[in-house]
Each structure stands twice: as structure tokens, then as C-alpha cells.
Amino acid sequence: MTNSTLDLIHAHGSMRHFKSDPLPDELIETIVGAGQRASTSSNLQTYSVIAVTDAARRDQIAQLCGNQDFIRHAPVFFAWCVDLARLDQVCAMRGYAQVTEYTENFLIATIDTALVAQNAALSAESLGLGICYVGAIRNHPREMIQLLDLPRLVFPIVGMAVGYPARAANPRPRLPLSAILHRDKYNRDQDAALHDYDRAMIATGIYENRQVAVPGKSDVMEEYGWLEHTARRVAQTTRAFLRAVLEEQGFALK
């Protein structure tokens, strides 16, 4: 079963080479206008995009970002944050204060953001464009924050480089169904899908036919794979300091 809006989402890959032509600012207020008819919790709309066209401005994103150079290139950075502040007017105009020292504040404005940036995110590639998320916007986060001079009760939690493609995407493998749809409770057994995905992820090559020892058989040598890649990656601490500084942008998360 297919359609076109179908066929557009398993096209996607991420983009991360770019044609230096600049989008205008109709199409990003399309793209963003497009990424504000997402579900929002109870039409509450607790974020805010900050797009990013200035080249130097962009540079000092890269720089933050951990000196990923496409950043530079795409003429479009779209850095979304979940916002609170502007509630927090809301309040002030009726006579209220607002409530944000909770962790479900902060998860209602996290999945809001996450539904429009991903809404963006499609309809930017349905008009030929290509993104690419990036998640180390919050490798500094006070950094950041100033550069972009965000308020309290705003924070970035993703950017989104974005343009006109200077190659074809190339889709990367995704788990199998398997792995992700469970039927009225939760499917433990998935080893045999995890295999078949590791094996698959090796077949694109994207590993370089890299070598590791088998777990408890330091004598034997297996494919490096999506596996050990995966396991390594979530296996390390990263980016610790979050919390803190979500603490003193005004969301205490009790």
C-alpha cells in the first residue's frame, strides 16, 4: 500500500550537502506555517523557531555544533526550542501565573516541538528540500541560547539544517516492524530482528567493513555492526550538564 505522501516519507534521508542558494523568506514561513499544523496539547503551541539565515550567525551555530560544516553551507538553520514565555504573557494579560516547575510542562513543549519540527520537516522535502536534524545544538547549551538570545522558559532542543539538495538523499535501513510494533503488550523476544537489522545496516557499508571481537570470545572477530556501534554509543554519558542549565532557563522539572 503506497501513496505519494507515503512515498515522500520513506524517501527520506538525511541531507547533509547543500547548494548555496538561498531560500526565500516565503518558503521558509511556508515550511513553518506548514509545521504549525501539527497536534499541539490542547492547542497550547509551546514552541518557537528561530531561523537562522545569517552566514556568520550560522558559522557561530557550526562552531557550537561540533564544527559540522553543512551547517555553514545549508542557507537555512532552523533552531527549535520549546517555549514557555510566551504562555507566560498569556497569564500576565488574563491575571495568572503559570505553572512550568514540572517535568510534564517540559514533556508537553518537548513533544510539541518535535511534531512541528517534524511537520517542517516534510514539507520541506516535499518542496524539494533537504534537512538534516542536528542534536548537538545542545552540546552548549548557554552558548547557544545566548547567541540566539532566548528568554527564560525558552530552550533549543533541535536544529534542523535546511536547502536544496546538492545530491541524491540516501535512505538508510530502519528496524524491522518487528522490532517496533507490538501487539496488545510488549514483544521481549527480539533478538532474531535486532540480527537481521545489524546485518542489514553492514550491507549499506557505511561501517568500512570494520572488526570486533564476539562479547565473551575476545579470540573471535565478527563484523563491527549497528550493534556494537549502537551499544558503544549508548554505553557513554552525554551531555550531563542539561539539566542544570534547564534549571536556569525556569524549568525545574519536579
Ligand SMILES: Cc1cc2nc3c(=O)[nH]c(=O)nc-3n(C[C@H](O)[C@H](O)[C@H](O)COP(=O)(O)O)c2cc1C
The other form holds:
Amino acid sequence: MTNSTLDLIHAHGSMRHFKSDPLPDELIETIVGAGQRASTSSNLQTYSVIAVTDAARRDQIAQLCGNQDFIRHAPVFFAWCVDLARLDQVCAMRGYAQVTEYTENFLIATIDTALVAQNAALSAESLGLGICYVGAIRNHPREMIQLLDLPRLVFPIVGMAVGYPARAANPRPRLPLSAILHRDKYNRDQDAALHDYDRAMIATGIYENRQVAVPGKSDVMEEYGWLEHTARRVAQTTRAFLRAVLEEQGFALK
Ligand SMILES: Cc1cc2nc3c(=O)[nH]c(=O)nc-3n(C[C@H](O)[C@H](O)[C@H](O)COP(=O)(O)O)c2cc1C
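Can you swap the form predicted on its own for the form predicted together with this ligand?
The next block holds the full complex; its first chain is the one shown before.
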């Protein structure tokens, strides 16, 4: 089954090579305006986005985001932020005090922000633009908050580089549907699907035919693939400082 929307969705591949052409303001507004059409918890719209076009500022952002060079080359960097500050204002206007200190408050805003960002991403791609999310926006959150002048109760959860692609997107295979689509109850038997996916990812060539020892058998080698790559990745602690910065910013996560 297919249609033009499904074709667009399936053509997605993160873009990390951009032409230098700037994005007209109208295009930025079209993308973010379409993003805003995403569903939003209780119509609270707990997000804001900072569209950074200034080259010097994008250079500073790139430095804070692991020096990922494509951020310098993309004409726009969107900093997608959870935003409960606006609702503080709403409460003040009506004589209430907002409750913000529970995990649920942050989760609501995080889900809303992810939905608006992804709607914007698809909208950008529908207009012939390329996008790449930047989770590294959380590498140095205090510095990022300062750079973007974010008030209390606003926190940058993900960035997005957007621009005209300088090469074709390269859609990456996804896990077999059988691994993520469960029928009626959770299916724990995912071994075959994971091995199938490992082979599919190895076939893309991104791991450059590296070899790695089989776990527990140091003398037997097998191909380095998504399984090894992913296991290594999630075996590391990442950004363990985030909770403290969230608390400083007003999200106590109780
Ligand atoms: C929340 C999030 C954060 C990401 N952060 C980065 C990043 O900092 N740098 C990067 O190059 N790609 C980043 N990506 C892109 C992913 O690596 C990419 O989506 C994934 O490998 C699948 O590839 P595809 O988008 O080309 O299908 C991020 C994606 C998401 C959803």
C-alpha cells in the first residue's frame, strides 16, 4: 500500500551534507507552522523552538554539540525546547500556580516537543529539504541554555539541522516489523529479527567490514554489525549530569 505521504516517510534518511543556500524566513515559518499541527497533550503546546540562522551562533552551537560540522553548514539549526514557562504566565494571568516538579510534567512536554519536531521534520522533507536531529544539544546543557538565553522552565531536548541537501539521502534499514509490532501481547522472542537486522545493517556497508570477536570466544571472529555497535553504545553511561541541570531549570522530576 502506498501514497505520496507514505513515500515521503519511507524516503527519510538523515542529511549531514548541506548546500550553503539560506532558507527564506517564509520556509522556516511554514515548517514550524506545520510542526505545530501535531497533536499536543490537553492542547497545552508545551514547546518552543529557537531557529538559529546566525553563522557565528551556529558555530558556537556546533562546538557545544561535539563539533559536528554539518551544524555549521546547515543554514538553520532548530533548538527544540520543552517549554512550561509560557504556562507559568498563563497561571499568573489567571491567579493560579503551575505544578511543574513531577516527572509527568516533564514527560508531557517532552512528548509534545518530539511530536512537533518530527512533524516539522517531515514537512521540511516534503519541501525538498534535508534534516538531521542533534541529540548532542544535551552535551553541555548549561552552556546551551545560556547561549540561547532560555528562561527557567525551558530546556533544549533536541536540535535539528535543516537545509538544502548536497547529496541524496540514504535511508537506513529499520528493525523488522516483527521486532516492534506485537500482537495482543508482548512478544519476547526477538532473536531471529535481531540477527536479520544485523545482516541488513552490515549489508549497507556502514561498518566497513570490521571484524569482532564472538562474545566468550576470543579466537572466533565475526562481522561487526548493528548488534555489536549498539551493545557497545548502550553499555556506556551518557549525560549522567542531565537530571541536575533539569532541576536547576525548574524540572525536579519527582
Ligand atoms: C533524538 C535524536 C538525536 C539524534 N542525534 C544525532 C546527532 O547528534 N548527530 C547525528 O549525526 N545524528 C543524530 N541523530 C540521527 C540518528 O543517528 C539517525 O536518525 C539514525 O541513525 C537513523 O538514521 P536515519 O535517520 O538516516 O534513518 C539523532 C536522531 C534522533 C532521533
